[in-house]
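What follows is a single chain, given as structure tokens, in the form predicted on its own.
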Amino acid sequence: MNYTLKQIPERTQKPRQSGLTMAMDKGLSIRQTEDFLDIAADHVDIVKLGWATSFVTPKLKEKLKVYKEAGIPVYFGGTLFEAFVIRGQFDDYRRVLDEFGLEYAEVSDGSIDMHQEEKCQYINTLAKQVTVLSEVGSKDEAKIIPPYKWIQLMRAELEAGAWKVIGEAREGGNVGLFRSSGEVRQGLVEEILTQIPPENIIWEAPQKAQQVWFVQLLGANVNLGNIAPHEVISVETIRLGLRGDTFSLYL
């Protein structure tokens, strides 16, 4: 930090298991990536190349090299995994991970129907190759999953070998954990937390009000995901009680 302030919460240090900030790269150029990391690398723990953007991103290997040189792990969005699986190309997907030197992968079923046992088999297989993040929740706002099912899915996927489970919200923050208005499904989150340790969950929270809500509930070292690159510094001030929304949290 640039100067000293009292009554600032202690943040976990990288590489961390809690207090993670997962940023979503939806198509940054190499120069934009370099600028993003120049200001925010200390506050970013992992980057997701959103949905299947990696399929059409030019100079992908060069871009991944920029992240690697900054010590920031990268993974391809779960929608890409689903796109390979539904086409019967899971082995091709595994080869792509190796070809691009990825050490993380996301397993999801937000866009396709997949039996839980099948999903857990994919997690188990990939966990022997890379570190797996597993996303729970549907991208279909009409599909409401009851809390007990979220808990059962998260528990099973962690047992199958997932490093973290991700609570689905999409890049807009209007499905899964949230209502279409962006309002948090508070009862759902609180019930999940009765059974799943918070350090095992990354909560997708792209909207400021959602980030504030989770920090108020779980503190500075809550795991937050789908953070826009230009919002990473802002999120860090929310965590530390240095923005109006959380200003009184630690005083």
The other form holds:
Amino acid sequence: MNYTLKQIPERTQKPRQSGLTMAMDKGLSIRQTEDFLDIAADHVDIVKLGWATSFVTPKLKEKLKVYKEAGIPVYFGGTLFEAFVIRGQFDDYRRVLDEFGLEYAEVSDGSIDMHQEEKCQYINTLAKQVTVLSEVGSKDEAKIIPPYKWIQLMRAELEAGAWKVIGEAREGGNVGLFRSSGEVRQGLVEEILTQIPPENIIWEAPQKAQQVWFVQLLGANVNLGNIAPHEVISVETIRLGLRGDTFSLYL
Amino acid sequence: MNYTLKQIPERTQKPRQSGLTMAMDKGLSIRQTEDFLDIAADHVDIVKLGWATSFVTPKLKEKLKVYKEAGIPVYFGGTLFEAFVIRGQFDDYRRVLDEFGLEYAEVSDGSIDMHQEEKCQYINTLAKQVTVLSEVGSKDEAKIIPPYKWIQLMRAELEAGAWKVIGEAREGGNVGLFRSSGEVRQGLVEEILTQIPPENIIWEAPQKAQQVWFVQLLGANVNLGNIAPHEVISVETIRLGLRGDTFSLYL
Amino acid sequence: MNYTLKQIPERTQKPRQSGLTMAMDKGLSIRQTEDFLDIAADHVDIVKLGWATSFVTPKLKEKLKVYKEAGIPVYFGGTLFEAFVIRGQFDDYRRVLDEFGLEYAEVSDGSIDMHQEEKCQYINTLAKQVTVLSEVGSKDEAKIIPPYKWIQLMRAELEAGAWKVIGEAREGGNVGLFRSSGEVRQGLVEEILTQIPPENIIWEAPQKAQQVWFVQLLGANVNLGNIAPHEVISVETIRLGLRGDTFSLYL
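For comparison with the form predicted on its own, would you give the structure of this protein in the form predicted in complex with a further copy of the same chain?
Everything in the complex follows now, all chains and molecules, and the chain you saw is the first one.
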């Protein structure tokens, strides 16, 4: 840090199991990726190339190299996994992961219907090839999954080999964990936490009020995801109690 | 594309008459322009320098050169045309277009009152000098133009020599084609389409839900405008059915 | 300017006492800072490193050097001042300002309770070391300060040695001068202006409608703050009557 302030909470160190910041790159150029890492490499643990943006992003291999040199693991968004699966191209997907040298992958069912057993099988298969993040929650705001079902899915997916489970929110922060207004489904989160250890969950929380809410509930070292590249510094200050919203948290 | 997926709709190729993406640059620096084109040159067909931002943008000629070298035509926003016209400086405007080597220009009446005949005369005059885009719709959210009038204006402006007509939405996506909430005026769009061929219209659609709505209505190769530079990759995935919102469109 | 338009209001010249644009940098990288200044150096008068982002921003000294070479003064957000004060580290804060070669500083009480006398003492002390900007207004949207109190605070803080007083709005533009919807507290602003000269006030106005409102009330050379780096060009066109919203202001 650039100067010394008392009563700053201790942050976990990389490679982290908790306190992770997952950022979403939805189409940065090579130089924009370098700029992002120049400011955020110390604060970001893992980067998602949002949904299927990797399909149309030019110079993809070059970009992956920039992340690799900065020591930041990258994975393709779950929607891409689903796009391969629904086309009967799961084996192609596995080859694509290898071709691009990816060491992480996401399994999700946000846009398609998939039986729990089938999803767990995908997790299990992919876990032999890469580190798997598994996402729970629908991208359809009309599709409400009750809390007991979230818990059951998360537990089953962790048992199937997922490294972390992700709570769905989309880029907008208006589905899954959140109401369409962006408000946290507080009861849902609290019920999940009675059963699943927080270090196993990454909470997608793209909006500031959502980040603040999770830091207030779980502290500086909560796992947060879907952070926009230009918000990573802000998120770090929120964690540390150095933005207005969490200013008094550790005092 | 970076890998092979089945059932992806075919996109038209450049130079396109339909399937156009028009992006809005509201003040990128030279290097930011390079970054934008590095990622989006293949996906963007034409760039608007929003409203009169070109008046205060430093290194304008250098910036235009960057676009030219990437083969992307540029035009000044219609508000600039109106600013010259209302000051009685239309001839100056024509000289400015030449001085900056522009090959496209926009004619609009979003901020001033202009008789249809006068507007068509401007289109006619400018069409001898450049390729003209003509915009229909007011920037004033209180000013509702009925559908039959939209159709009449669009038809007259195309006949006067406009290459394409643009449906107004502003940067915010909250006037013209849209209600102040951003919701599409669905009946208006559908009525326009009974009379004007879709390839002649560029729909300004800065918000994601608006882009999704038009792709669902008119398919991958709808003309979309006022796309923010950092959203061009997202728009391309929406067109291709590779974002959650249009995931099932071609399956 | 890039071409000649009649009836454009005259802008004050740097170094300005009125017509200031204060931009908020909330974590730009070195190259992003260069890009920002490449486009905006002529239009920006002073830059705030938002709240305590300077604590976690890498290469801070290098970044400050980039601003210095462009002749743009920089100051740390008021929340950082408050973070030092509440930890009993005010003397450390003064040393930090010197260590980083800062010539401006903000005094605020947006996140903590502070008696007016204490605040004025901090202003007085810091004014011997740097040029002081003093902010009035709470970051807590539930905390409404009545207009007479705003006036009393602003007057006292200017007398204590503040160069300018800042009207609070946060990055979001939804507290202090504004309702949580972003709407201006019009009566508040008008009452303040009966007592405090406008050139002494910087109005935080991050939203476009807020910028438009202040330009309509006070003209091209109103002092505006918390402008996002990529909105500085837009703000300049709003000042000059070259965006739809202020198009008719000088005609």
